[in-house]
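Just the one chain here, laid out as structure tokens, in the form predicted alone.
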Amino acid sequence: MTNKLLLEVENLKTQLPLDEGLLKAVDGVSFSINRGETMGLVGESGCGKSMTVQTIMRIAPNFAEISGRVSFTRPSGDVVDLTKLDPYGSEIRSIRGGEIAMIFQEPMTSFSPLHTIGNQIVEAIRLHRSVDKKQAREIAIDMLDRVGLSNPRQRFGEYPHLLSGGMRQRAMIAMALSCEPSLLIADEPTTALDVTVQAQVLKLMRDLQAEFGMSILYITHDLGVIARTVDYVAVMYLGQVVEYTDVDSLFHNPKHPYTKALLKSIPKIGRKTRNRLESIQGSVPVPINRPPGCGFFPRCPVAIKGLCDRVDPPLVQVDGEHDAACFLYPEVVAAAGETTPEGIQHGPA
């Protein structure tokens, strides 16, 4: 297939009308993923990462107001807009779990405690592949073996509570890959695991990606995972993408003040210093009835008063293929149709 583009998200918005006001969980997110590519969505908890992928998968809350476009290229070559599909319809059900699979951050809550691991994988296979029960069983056992579970035939008949956290995560990966998806979405896939098992699971996913040729979208707040696994990164803050670039540029030449602050907060192995780690002052605000201006303005040490607190900075190209949404760059100021105020004052009001 000549078309390399697999998923394209354009100005995606997910708004939740609440008693307190309108919560903009996803506020104009755009990015794309090519076939065989790995991309990361990174940011603090509450930045909208999980809601973005829930909207893509059409499992966002029923009362959510969704706009924008999510173009997905199916194996047949047909391009469908996922936002236009009935979330309970047959077409999205054939895509969800089959062509787009998802690994959740806590597999114990994703598996049914009443059914064996094997039965749940077989059910997924028979839902999305044209095989009988015997063939589905063999596919499931083979996949459990491929993800490194010892004695896969025994694990096939065990219940989720009999497996350790790392084993359940491997079983979840086996279920996600058993339907041969084009895109695998991994939502904090290593959060509940210890460091050794984290490394094993990440290596496993890289190996299986190479074997199956699928694309992966990682959702995480762990920049160490991002550094080891992805090709491109979208940094999210308050429901918006504030920086978008390749992984090397992100770590060696970050543009947005939020990204720089995240990187400074990472402990460095071998650094001989007694200085405390830098932290980002304040916390991510709840995006209900958000005022105009940059969402990071109240926490930003280099914000421009009279501009950052008044206008939303657009995400534009500021250096090569490096996109940023920050008025520190003339390209962003020009794209917003603004001019930099005289006698610039930095820092939030």
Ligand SMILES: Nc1ncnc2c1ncn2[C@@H]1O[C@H](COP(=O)(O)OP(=O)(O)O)[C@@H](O)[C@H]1O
Contents of the next structure:
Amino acid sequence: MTNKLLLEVENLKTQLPLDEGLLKAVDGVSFSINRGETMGLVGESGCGKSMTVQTIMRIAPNFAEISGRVSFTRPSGDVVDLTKLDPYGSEIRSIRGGEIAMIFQEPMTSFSPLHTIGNQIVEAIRLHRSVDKKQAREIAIDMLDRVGLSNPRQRFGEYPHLLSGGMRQRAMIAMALSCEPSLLIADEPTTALDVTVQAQVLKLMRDLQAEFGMSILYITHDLGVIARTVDYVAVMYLGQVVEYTDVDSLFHNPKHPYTKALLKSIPKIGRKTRNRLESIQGSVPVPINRPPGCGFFPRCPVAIKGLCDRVDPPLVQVDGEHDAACFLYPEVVAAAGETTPEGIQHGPA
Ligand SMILES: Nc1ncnc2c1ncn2[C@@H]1O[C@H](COP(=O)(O)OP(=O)(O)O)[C@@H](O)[C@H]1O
Ligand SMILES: [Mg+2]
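Pass me the form predicted in complex with the named molecule as well; I've looked at the form predicted alone already.
The complete assembly is shown below, putting the previous chain first.
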């Protein structure tokens, strides 16, 4: 296959009309993923990560208003815009779970407590691959083995609640990969696990990616996890991507004040408490009736008064393949058709 691009998200918006007003959960998000690459979506809780992937998968709430484009290249080579599909139609159902698989923080949302792990994996395989029951069973047992479940034949017949959290997570990964997806979306898959198990699951995902060659969209609020897991990163804030670059540039040369604050909040060895974003004031507001200007303005230590409180900075290239949405960079000021005020006054509102 010559086409390297697997998924291209362009100006994606997901708006929820609520009694309180229009909630802009996803507010113009763009990024792309090539074959075999891993892309990380990071940001604090509430910044729109899950809603972004739910919109891509067409499992957002049915009252959500969706616009923009999500171009996905199917194994046949056909490119489909997932936002245009009927969310209950046959095309999205053959893509979802088959060509794009998903794993979550809580495996019990993937597994029904009423059926054995093996039968659920077999059912998923039979839905997406043309194999008979016996073959599906062998594929399932093989996958349970490959994700590191001891005694996979016995595990096949067990109910999900009998497994530990880490083992359930492995079983969910087995189910997701048993259909040989070209894209695996992982939404905080290790957040509920303790640090040791988390490291094991991350290693497992890296190994399986090397083996199967799928792309991964990895979602986390934890930049520490991103460093060891992904090639490219999009940092989200209030439903928007505020910084987008490769993982080395993000860690060694962060551009956006929000990213810098996130980096400072990564727990260090020897530090007792895991202080969430100690360096940023306040928390992510709910994106309803959002005031004009940069969404990060009220929390930003270096905001430019008279500009950042008035205009929402666009995401543009500021250094090589490094995009940022921040008026500290002249490229962003120019792209917005603005000029930096004389005698800059930095600081939040
Ligand atoms: N079903 C829903 N109804 C109303 N608001 C929602 C719903 N789902 C998510 N939201 C809101 O949308 C925003 C983004 O949420 P989400 O995508 O879950 O964030 P994240 O995954 O980054 O923590 C938040 O403000 C959240 O409260
Ligand atoms: Mg989430």
